[in-house]
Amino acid sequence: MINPRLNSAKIIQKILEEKVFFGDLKKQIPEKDLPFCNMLILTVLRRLTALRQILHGFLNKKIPNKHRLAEYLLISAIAEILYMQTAEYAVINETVKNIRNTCDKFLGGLANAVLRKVCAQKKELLQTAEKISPLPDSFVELLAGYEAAQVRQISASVMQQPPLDITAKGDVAALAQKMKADVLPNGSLRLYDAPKVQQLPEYNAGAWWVQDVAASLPVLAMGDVAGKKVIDLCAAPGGKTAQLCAKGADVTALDISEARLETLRQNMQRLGFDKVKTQAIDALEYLRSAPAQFDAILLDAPCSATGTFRRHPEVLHIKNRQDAVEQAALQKELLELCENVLKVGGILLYSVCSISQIEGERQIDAFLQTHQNYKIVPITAADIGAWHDALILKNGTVRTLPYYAGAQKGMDSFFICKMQRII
């Protein structure tokens, strides 16, 4: 029988030390343990900087590297005591047992003493934790270019439990009524306490798909694509591909991963978009071979994914400035090759789910300085569903931020730029 607390600590260790996403490890959690483990792991990841500081305040020396698992077990236990409604004795007893079984007896005694002190000082520790930023220094470096007030708001949004956003294929108002969902200005549906996705109305009928409201804006910004040949260069899992199909585009969807592309195909089949042409190929290779001419390109480029920390708080701890720099180099190469397949007069829509301006604002500024054959087509509030102008930067590009007040409970952070090839 798998011990859920021990399993959770091992997953947290793997996430942080091997820099992998939690979603890639969820299959290691038995279905019956998933609600508890999911809450515990996400709580730890959102509050890790404070939890580490609290733990280290009770230690006279570092836990030996060979027993690092004990540190993750202790951090998880402190998270449970402070933020979850679990009986304190159960947390202490099982954590001590897990540490004794996996590390050594001495550390088991240390764990017992530390956790009893945490219980005794719970009120004071909660007050201390609230004063500690959830953003590690390495993530703050990614926020170069933002004002101090913006960084404070970004930090506060880490604790925001993200809602479930849905893009509807047909009658938005009717589906919203069935789901008891809010309708956002761009047409997305928002649910705050949703059951499992597959249990929602019209799932099997293919009437909608899950898509953060910010992720829906790039395709909206493209404008009228009905009847046009559009290529989605990095398409899987297919949310934006589905939007293009719903708008009547003739879509070619590429992805480097055959497995991810198969997921896209299954999603399109459920949604009834069976005319999508797909190809498993590196977008760089495809663009270099220039096999076709397109009216529009959607380049939702590979990126650091740092704009998704509300849903994936692990990115706060496993991504840093170097990741953004490396992704920016790939984005630059993709952007430069797009003209091989884009018609003169065609639209190039560039977007990234990164909060780093290295991959967004600075990327496009540098690109336009050396590519006189493109111009920015300003995105308007009407283009993206009557959203408040606060999303739109002075040059007509879009930057969404997690604390945007126009949508209750915010959104992911995206950068979006619409360009036209003029030569």
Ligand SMILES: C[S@@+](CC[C@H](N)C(=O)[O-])C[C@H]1O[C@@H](n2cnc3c(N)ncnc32)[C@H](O)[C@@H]1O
Given for the second form:
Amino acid sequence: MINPRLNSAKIIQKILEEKVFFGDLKKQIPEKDLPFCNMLILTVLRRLTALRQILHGFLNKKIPNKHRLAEYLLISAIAEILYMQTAEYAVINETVKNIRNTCDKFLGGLANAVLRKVCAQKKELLQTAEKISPLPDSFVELLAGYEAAQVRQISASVMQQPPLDITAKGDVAALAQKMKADVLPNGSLRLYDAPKVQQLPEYNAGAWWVQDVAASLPVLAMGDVAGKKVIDLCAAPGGKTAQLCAKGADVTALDISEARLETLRQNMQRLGFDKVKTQAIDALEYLRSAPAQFDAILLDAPCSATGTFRRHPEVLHIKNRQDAVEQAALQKELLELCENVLKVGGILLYSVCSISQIEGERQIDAFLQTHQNYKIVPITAADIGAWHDALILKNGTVRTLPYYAGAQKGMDSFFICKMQRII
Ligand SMILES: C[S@@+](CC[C@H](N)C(=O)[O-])C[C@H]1O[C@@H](n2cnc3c(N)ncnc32)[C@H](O)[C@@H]1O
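Moving on from the form predicted alone, kindly provide the form predicted in complex with the ligand as a structure.
Now the full complex is given, and it begins with the chain already shown.
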């Protein structure tokens, strides 16, 4: 059986080199190793820029390409020594053994020397690390359009451990009391030190689902959809579909991925939303064939997901401006086709969990310039709750940022725009 340190280093290598989400690799970790591996991998991903710089400061030359796994083992070991409370001798012994077994003896010796120096200089290295931005240059490039002070706060929020946010189906106050949770201005519940979700009250009764507070705002912004025919174009795993069902909408949920749609179906079953119609299809194809007309569309579009770095710090390293540009092209195509299925007077709600303005503010500016048949319907505090942070922009669209503290401990970054088809 693979030891957890070696397993973690291999997973980190796969995430960074093959640009895979950590969530898609978790099944490679045995249940008993999950707490340790999870903590180690997330610590490395949050602090990768500093850990790399520290390691390279101790190396006279690059580790050969064929032995890159040794680099990930060393970075993980430095993360453990500096930020986790594991015994130093255990970290050194096992890392050296792993490097000897998977790379070569010479690198094993080098690892031993480097890690002993790290232990000896721990205090100074911790101070140095604090001064290094956790944002790689490729991510800073994605933040074009934000002010320097905003970028500094975005950078500081990388180290924030995200809390657990919950959307309740029924009586929010009663559930909050049972869970000992805070109630946020939009009605989300927030837990700061939660056990496994299945152990929380009323999970099996389907009284609630996990959803970042920012992710709950798009459907809140749609207003009253009770009895309306609504299509959720990119729906899985279904957090927003569930909100639409809870509001009494007649929902059709599409997703390009059958596997993800199956997760959505299971989620809807647990929550007792059994009327939702589902179809595994490319939304572009569906919109082109225009089989039905709807009162409202939710386009929670595929995007770079760069607004979710608190929960998925790998996006800091595996996503760049090119990803935002490519996703923006797909979003534009989806937006343009929406009128094929939207009634005149109907609502088009566009949202992305991207921090890049290319997929948010700029996308909608360009869309409205060429689509005079739509107007923005300003989102108000009555829709999404009264926050002391500046969520609502001047034109009535919404931009949430990870450091917004109205929800103490932040929120994901979303861009949300509500539009009405006027002709
Ligand atoms: C941001 S996630 C949606 C999250 C979802 N709305 C929720 O609240 O749980 C984007 C989804 O779009 C799906 N997707 C990507 N490209 C698509 C396409 N061309 N047509 C339909 N779905 C697509 C992905 O499979 C993914 O499930």
